[in-house]
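Single chain ahead, by itself, as structure tokens, in the form predicted alone.
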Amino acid sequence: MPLETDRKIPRFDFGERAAHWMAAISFLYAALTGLALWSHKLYWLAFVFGGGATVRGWHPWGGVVFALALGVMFSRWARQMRLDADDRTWLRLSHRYMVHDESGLPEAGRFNAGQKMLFWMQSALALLLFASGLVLWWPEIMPRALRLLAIVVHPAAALGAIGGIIVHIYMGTAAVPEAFRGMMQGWVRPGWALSHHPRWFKEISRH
């Protein structure tokens, strides 16, 4: 089909973008202040954010804001993130996507299978972070066994989430540059939509 190259395809509305960037900023704050509290070698980060006492007081609130923003994203996107048969095929052939060879890959909808898997992984890790964070926030009222478990779970989940976010940033900027415009300005070009999310593009083009 002929493409109008100057046409702007709506990708994310204002509410989706606002929730995404609130989650991103609060996660970055919680991650960096958490690393400062986790290792004495990274404690210099505490001085960047106002000192040790400030970091200890505000780190949990960064986590609360992140959980709330992620909750909004979850309510908006959870149904669209369900994996179907095409997604499972896409995952089996995902190595092709990584080397920019998309031959044989099922057409992606609004979100491809990799984005869906990252969404569910980050949601699960966020739940672990929030639950273990509450235990560490009020240790005096928590059973000793729960405190010990939280000491292990919280940093492990944090490291997993940080790793996932690094992959997300790379894929949304260096690997697939125009994806970033979709989250910044809310729109993408028809050629990009047809190339990266063809099933979604065809669906919205019918309306």
Second form
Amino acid sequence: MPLETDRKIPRFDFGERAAHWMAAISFLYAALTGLALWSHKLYWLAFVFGGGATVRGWHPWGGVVFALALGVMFSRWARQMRLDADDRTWLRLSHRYMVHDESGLPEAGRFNAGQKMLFWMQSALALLLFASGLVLWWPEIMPRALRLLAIVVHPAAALGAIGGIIVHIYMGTAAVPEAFRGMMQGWVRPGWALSHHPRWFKEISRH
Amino acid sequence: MQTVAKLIDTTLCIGCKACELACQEWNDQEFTLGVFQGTYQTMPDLAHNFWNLIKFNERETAGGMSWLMTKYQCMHCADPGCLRACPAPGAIVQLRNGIVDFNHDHCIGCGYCITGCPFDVPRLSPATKKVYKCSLCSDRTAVGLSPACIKTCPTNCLTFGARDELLRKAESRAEQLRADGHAQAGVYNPQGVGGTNVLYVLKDATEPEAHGLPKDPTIPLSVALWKGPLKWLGTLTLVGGILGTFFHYVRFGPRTYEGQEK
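If the structure you just shared is the form predicted alone, then what does the corresponding form predicted in complex with its partner chain look like?
So here's everything in the complex, that chain up top.
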């Protein structure tokens, strides 16, 4: 059966897109204001966002919004993000995916194994960021031992998360054309779905 | 410029607390009532508007008890943990004469200095959301006056001057005390923070904790990690991530599919 190339395949519903973009905007804000406080060389970013004291006051709230949005994403996707045997094979051969040689790679479902790993990595780091962030938010009432831990855990987890997001942004824009529209407008072309997420496309085509 | 210092000879302190009052007066601090704990100590601890506290520590000795009165305030470290931890450039400055001073125009109130300080000295004001501590009266010393606490001390327990000279004076006083039979007498000038510009003569220097002073204060490991290896690792992550993805695109390009929209 030939593909109806003009068809719009629903990829993400509005709830998923709203949660994703709330998380994205709040993450970007928290990351940029956080980087301002991470290094004196990046402190100029604090002035972009209203000055050091403003950044200190609002950065934690950016984190709270991010945590809430990520919580929605987590509840929507956690089940679909479980890794199966195919995913493990995919991860073992992921170096081939990176160079556009997909011989031997199992067919991806709605999310490929790389996306699943990003999801779990960002969720775990967000948990660390949230816990350590609460400690740093109110230093005057937190025990010293916790503050000493948080002062290094928070930037370490943040840098890991930012590294992951740099790759994620690249994948979602330049590296995989049309993926961005899937998250922005919510639909993809059948050819895209068959090429990138064949198992998912076959599943939804059966219904 | 010469490094200045404050010498506290605890053996000469009579616990009059005139230095506490002088500090409050000169720095124009309102006194907030604390808690009465059944001791002579004014407050349980330092506060954002109380920078100079005489700790009245009691210690049982073989012959009875000794009453250890110890002035407590910012130590003006040569390697200040507060300064290392501060994310706002210019909020904490180390003057050329060794004084570690807070510039409240630049302070953002994050409280990292509280965590970075191995002496637990800086305090956050709930009203201004900025952090305060002893400035060694940088506004007085800048014009050749001695700090308010020193100016007012009636027993010469406190002296102010060139650090080298005061260190020599402290050592000779400790020697004198040892000759008088206080075998453990010595100078408190902890090297873990590169030495301090507040020096103490203690009757028993082997046990500074008895005076309420930390035994071996150092820059906290996590602060050193954060400002050391993590800086490099983080820079590598950011620059590596951006350049890595960029050159991946240059080398391999986008992943396309058959029939892709033009």
